[in-house]
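One chain is shown next in structure tokens, namely the form predicted on its own.
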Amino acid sequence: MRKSALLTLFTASCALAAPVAEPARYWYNMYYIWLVVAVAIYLIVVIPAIYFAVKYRYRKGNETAQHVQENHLLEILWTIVPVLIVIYLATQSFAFYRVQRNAPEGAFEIKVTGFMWGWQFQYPNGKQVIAFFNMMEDPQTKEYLPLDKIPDTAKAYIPAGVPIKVLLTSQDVIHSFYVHPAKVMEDAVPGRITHLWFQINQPGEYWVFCREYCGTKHSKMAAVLKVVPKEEFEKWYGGPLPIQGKQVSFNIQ
């Protein structure tokens, strides 16, 4: 029983260490670092507080307390230790942010334009995919359709294991492009080009959502990324992957 529990814990740890998409691992790493630090600080504060509350609780006849004026060692410790923790969290967070923010060299660029209420994906060879909200919802129940009920023509094909750099803009209001498995999000702003990157390693179908309220159909403004092996992607794309790192033009509307 004990071995089984340890094996389950080990398996879960491995799963966390190898997310289905990048740069999600940095998001998870930062989350667990902050969680461990927060729990440790909580226990350091709460356990002594409970201990002293019980030990020095009110009793008749022991109301005289000892006055402690100063303790240089304690004052140095509770000043330096928090400063070191803050410096560590800040530098580690910035290091992870740089990785999450900057696309790897040679990433495959696509252009994504948000509009009320859908997404337009444009590829370097001119191929386009448009995902409109009514392609994603059941007309009767107004709920999201299962992935297998959404037509492939409304799905953006992505090669598995290849870093994708997305150049973002919007035709109308501010939207926010959120790639669920990769844990990355960036605003799509009218008149501006923003960017993010992701890499999905396992073939499958994954949701993209708008996470900036943009109107009555915001909740259904989604798209599906159809991640396929490189050979299948090139068959759909109509040719080999473009030279990685090739710049593509982007006209702001």
Contents of the next structure:
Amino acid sequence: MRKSALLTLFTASCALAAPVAEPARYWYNMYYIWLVVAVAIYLIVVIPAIYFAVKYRYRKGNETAQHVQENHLLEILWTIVPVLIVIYLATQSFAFYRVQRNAPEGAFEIKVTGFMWGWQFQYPNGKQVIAFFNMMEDPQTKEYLPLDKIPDTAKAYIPAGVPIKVLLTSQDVIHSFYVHPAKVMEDAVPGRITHLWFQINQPGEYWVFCREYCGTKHSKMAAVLKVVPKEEFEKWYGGPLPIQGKQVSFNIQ
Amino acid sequence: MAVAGVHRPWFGATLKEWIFTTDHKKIGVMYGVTSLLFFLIAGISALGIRLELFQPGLQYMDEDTYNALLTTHGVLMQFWWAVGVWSSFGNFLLPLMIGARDVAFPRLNALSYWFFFSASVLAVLTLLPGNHIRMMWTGYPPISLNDNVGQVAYYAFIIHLLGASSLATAVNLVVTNLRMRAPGITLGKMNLFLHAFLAMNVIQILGVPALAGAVTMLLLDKYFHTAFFDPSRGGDPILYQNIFWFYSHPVVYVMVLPAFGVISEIVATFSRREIFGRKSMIAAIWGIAILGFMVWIHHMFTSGIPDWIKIIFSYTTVLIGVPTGIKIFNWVATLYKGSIRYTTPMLYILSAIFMFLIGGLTGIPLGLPAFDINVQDSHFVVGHFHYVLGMTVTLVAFGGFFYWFPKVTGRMYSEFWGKVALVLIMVGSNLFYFLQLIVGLEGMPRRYADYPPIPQWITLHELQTVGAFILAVGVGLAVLNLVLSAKFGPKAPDNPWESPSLEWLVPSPPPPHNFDKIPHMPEDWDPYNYEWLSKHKKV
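With the form predicted on its own already on screen, would you show the form predicted in complex with its partner chain?
Shown next: the complete complex, the earlier chain at its head.
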């Protein structure tokens, strides 16, 4: 349903290893398409430029410039071709973005609230995790702790291989929730509810960063996602995952 | 058109004359000196930022100081350098290029400068401890409504002074350009520099009121308890972002269009031929100016705005790459069959074109939501606009300084040290900004005083800091070259580049009233007709 012809065409031709997390694959696709286009354009411009720069330098036999009138065919060509390229890029992005933006049906919904300076994760059954900035730093040196030294209480448990839909809001100022492995972010805006989705396939620990400037401790407003296999998550969560497709009732005030 | 008569040159003036002057050339020089001074202050704060990011952890300053430095760096670099420096070029060169004795409203012009100067004094005062402003140059509410970020009223006042100054200058230069061109200088014949400044000033007139409105509403929200943006009273913080970016996106074209104008002048002069596709260059300038007002939502792709609007603005955003591309293609085509002189200004300008290409190509994906969703507010964005502002605009400004240096001072700069400085600037800033792009792709968020000890990030940050210091040495050499040459440089001829553009046909430095009588430009004259000059050696 969400796969346009363009998208299928491209994903079929792009032999990428499955990324650690979704929807990072679509970001990578967009990235590689852009990279090829950008490098090609760079070379198409720079190589002739350097060639002209050397060949037509001021020297004996080339003291004066020759007159070249406008070349309309060339000018039309380098207007039309870039227009086609950028329209293709924007359309391709449109196709990818629909997947990146819309959570698969039956995604596990959690609510995340940003505050100065930390994150509150609320699960459908009422379980809560709070990641506060001072849990991210060494109490003495105030240096950032590496992932494995951060206390488990500051880690939000996430089941591996399950799509997660995050409903975001903020208590005070604008923050932004960036899921590092999934390569998606969305602002947490006070008075609004925004959303994003991700799915992490490989168990492990991953960063979440605040990406919108929010004051003194902005750079320590991180959280850690502890991604565990489904069974382990259920043990932590205290019951089975809400059945996919039949979402638990979960109202946001 | 010959200009005779003994005049005291502009720089021989007393302090009193400098303060009360309405001479566009003196005002231009004052703008230049002020913006160069602020460029150095902002550059030094950037070195502080880079030093802090060299290693994870907070070694040299606390977060509040870092945030204040970052705000200072952003505000000063954009308003005083990237925008302010063009006031210098516009004021000094525009009347000379159109054959006018001064701008249309000389007193208003002086007022503009003194508004700018007052804003500068206030901006310097924010550097004092206790006066720091820490809300970043964007000043997004609700964080800017928070008491912890410094005085919003102070910030708003600075913006208002700058806005008044920019508006007055813009009106002045547009009127001067449209009404005071000497006979024979038609719109079609006038320098591309003038077309670029015309479009840039129109953007200022249309856009500045939006920014002034945004900060005024912010001021009312914070001190008079209105509720435009404050969500705790029912306001909408996203509204601010819309109004703010409605001006603050077009303002990047205020920074870069004049740079395009300067590139066109210098490329044409040193290739000794007319700019290729001159009409399409003018069309591209206006295309950029108009499209520039239709793309601001790309700054807000992750702000929680409706999805459909992101798609519309992603198309308009990438389309702006087309006129920008046309300009680059035309500059490259101008080299074709030219007779290229590799003077210092030409080398700065060619480097700027190659760097602008990287800046432009890294800007395209930021208009694609599928890409932007990972790099919004990351160091990738920072790297992108540093390729455009930190390199393109700065290299062009310095190229322009060197190019018109003999005209302004009557002396010659040092070619050797100018080229040495360029090599250092290119090595340093590419090391710096390219790795900034990479660390951004790896996910490094911007405006972070500290970052987690991820090994790749540490290496990338260390190398960036090394690059930043190499860049600083290069910039220092270039500035030193300008300052010392103004005093000790050898005397320059009136027209060292043999350009028929009108500013080169008056003595260096130009006499107080530029032209003894208003020049009448003949039919075969054109600012890019390099044979005309050899046919009319004595005009």
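Here the rigid core means the biggest group of C-alpha atoms that line up within 1.5 Å when the two forms are laid on top of each other. From a predicted model like this one, the values you see are computed outputs, not experimental measurements. Residue numbers count along the first chain shown, from 1.
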{"query": "Cα displacement of residue 174 between the two forms reaching 2 Å, rigid core superposed", "finding": "no"}
{"query": "Core-aligned C-alpha movement of residue 82 between the two forms reaching 2 Å", "finding": "yes"}
